[in-house]
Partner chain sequence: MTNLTNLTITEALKGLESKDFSAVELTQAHIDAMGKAKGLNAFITETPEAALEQAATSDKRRANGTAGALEGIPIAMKDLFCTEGVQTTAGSHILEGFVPPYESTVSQKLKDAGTISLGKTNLDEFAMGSSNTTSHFGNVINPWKRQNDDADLVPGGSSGGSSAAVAARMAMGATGTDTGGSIRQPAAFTGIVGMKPTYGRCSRWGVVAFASSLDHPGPFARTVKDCALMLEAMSGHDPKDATSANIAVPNFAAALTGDIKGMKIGIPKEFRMDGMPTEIEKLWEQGISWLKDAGAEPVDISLPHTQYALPVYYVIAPAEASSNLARYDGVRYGLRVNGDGQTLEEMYFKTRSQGFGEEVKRRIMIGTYVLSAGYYDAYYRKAQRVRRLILEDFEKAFEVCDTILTPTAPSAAFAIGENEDDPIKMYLNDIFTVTANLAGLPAISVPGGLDSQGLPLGLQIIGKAWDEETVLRVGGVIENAVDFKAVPKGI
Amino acid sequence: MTYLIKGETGDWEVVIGMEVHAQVIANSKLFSGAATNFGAEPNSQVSIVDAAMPGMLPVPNEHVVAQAIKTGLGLNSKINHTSVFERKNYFYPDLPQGYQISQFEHPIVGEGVIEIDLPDGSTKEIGITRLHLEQDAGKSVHDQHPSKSFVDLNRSGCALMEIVSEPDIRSPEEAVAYLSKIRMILRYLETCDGNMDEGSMRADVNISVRKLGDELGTRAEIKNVNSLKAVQQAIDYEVPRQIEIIEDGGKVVQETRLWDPAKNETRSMRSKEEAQDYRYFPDPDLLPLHVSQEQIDEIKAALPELPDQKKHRFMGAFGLSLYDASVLIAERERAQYFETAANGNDAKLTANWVINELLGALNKDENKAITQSPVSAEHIGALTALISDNTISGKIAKDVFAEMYKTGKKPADIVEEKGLKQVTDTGAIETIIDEVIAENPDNVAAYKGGKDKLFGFFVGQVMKKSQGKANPAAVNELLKAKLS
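Give just the one chain, in the form predicted on its own, as a structure.
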């Protein structure tokens, strides 16, 4: 579906491309042996390479290279057998070398494609242009002193993967879905933790507008957006801003802008006339990086089942809807939890209990992760088994689940302790029905006179008398026979 914004001069199309910066999960940096732990004391994880001391020589981290290849394979992308590290020259106080070692003309990963899931249940393919490796800069700190700025080089030299998309994204919803899928894939692969609040994943969002069918418009780049919500809000603000400028006779300036969450607006950071001259050239201290097909095949053979593969398998093997499958595969641990719970049980029923009851309870309980669940996957499976074999009703199961969440006990033990077994004995249920009919002669007469809606009243009375233990299907069947 084409996403169009209505302006004063007609409909406008939004064109979006994204550059995702993902910090590689590795114990040391891209070109040095310094540690990469988050939250360490400032400047406590800095080698002579990271500090750009005279005579320092970078050495590529073999594990980081493997992580980049693994990510490229997970993005269905071409792995380049030869890639080149280049120097990207610019000045910033937290960039000790005066240049950043990156990749430009010859990245390690080339073109690929991923599938995104949209809120309306449809899917769309978004092209990947490239993935290249580069080192992160340090961090300037401006709020520790009234007249001075400080520099923390802990982050300097940390390995980043920059994942560049094609300009295939056409709405804020697609942008959020794309970033969510990239984050999901990286987490499944364990190549980046995706913690946007810690800065280990962030996005530059390139936005332009055009009349449908026109050439691409002038783009503005929203730099370092660090949450899914901020991506949506930044696009929602930036698109009308650009349309208004053009419709008022002006021109959109190619520039870098920042998202200000306090004011809910983008603001200009610096202009980019065409492209900043970074004077790229191959780093003379680093030879071209060569990767053999055998290395690529070895990494490919060890890949885990990826989100889309898992989603389609859940839909095919378990008969789940696209929505349920998408919710369950959103996190690798969640998908594993469901599979363990569904083993030998009714998969659709299990999915309902995991999505609606368990995730709902965890969300209310300080938004806990499924790995922190007080209810094990095996216990959820045992609960759905008790419902399937009519030991307990779905209604009683909710009370059992609440006790499971509170105590961590097995569902069968709770049912036994509290005497919650469902009454399936038709003789016992008939006795209760006879009592309810005897106690409500007026309602019986009204029901027989045509007030069919009273049937629900009788069901409710029977369930109340049985303390919710009577089998609902048996109650319905026996009541209809008695009342007719």
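Structure of the form predicted in complex with its partner chain (previous: the form predicted on its own):
The next block holds one chain only.
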């Protein structure tokens, strides 16, 4: 399904590429031993290297390098055996060195491809151009003093991975799906926590428009797009803006624009002409970074199962639908929970209970994560087992689940305490059926006269009388016999 925007002069296609900045999970910074905890006291996690004291030198953090390789492998991308750290030169108070150490001509990870899942159940491949390592800058604080700005260098020198996509994205939905998938992969790999609220994952969105089949249009780079919602909104704002400019006979300016979530608009930061000359050159303090095939193979062998692999396995081995599988693999912990619950049980039934009941309940309960669930995976599994072996009906199970959620008790105990065991004794059910038939002679006559639909009425009455405990299959069978 092609996403096209109707303009006055015809249909417009949207072309999007994304640059995702992901802070690497590591105990220390890219080139120094300083700590990297979020929310620490300002300037409490700054080494003399991060503060760029005279004579200080960067030393690459091997763990961070391994994390980048792991991420590259998770993105199905080529790992470059040799990469080069370069200096990106510019002046700013929160950049103590006067340059950011980054990778430019020779990144550590080259081309790759990932699969994104779209809301209509289809998938699409998006190309990865590269992933490179770079230092984060510090933070300038302008609201603490009437005339002075403060600088917090805690973040200065933290390792970032910049993941650049090909301009393969064609709609806001695809952009959201892309960012979600990247975040999911990084979380599975435990190379980035993906917390966009804390700024440990940030996105720049490159947007252009063109008529179908035309050359690529001039793009604007939208910065500060820091949530999935903002991705959607920024594109929804930027695309009509560009179309309007072109249809009014103007030209889109190649520029960097800032997304303002408060005003719900993008606005110009700097044009190409104002763009800085960063004077990139290989950092002479650092030798080229060499990564051996052995090292890559070692990391590859230790990779966890990735979201897409898991998704396909859930569909194949458990017979889950694409939708159910996609929901379950969205978080590593969720998938883990499901697998524990489904162990030895009806997987499809378990998936239904996890997705519909548990996730629904968690959602209503302050949007809790599955790791905070009051119902353990083992208990959900036990509940589906009770349904499967006809101990309780699905309907009763919902009541049992509500009690489980409230108390954390075992389903069997709840069933026992409340006497919710299903009645499968045909004698007892027959007695109830006889009562119902006796109480409703008119409906019996109508049913026998051809009103088949009334069958449901009888089932309902029987279930009601049994307080829901009668086995529905037995009820059906016995009713049919009695009424024929």
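Worth saying up front: this structure is predicted, and the values here are computed from it rather than measured. Positions refer to the first chain, counted from 1. Between two forms, the rigid core is the largest collection of C-alphas that superpose within 1.5 Å.
When two forms of a protein are overlaid on their rigid core, residues whose CA moves 2 Å or more are considered shifted, and Ala51 is not one of them between these two forms. If you overlay the core, the Cα of Phe455 moves by 2.5 Å between these two forms.
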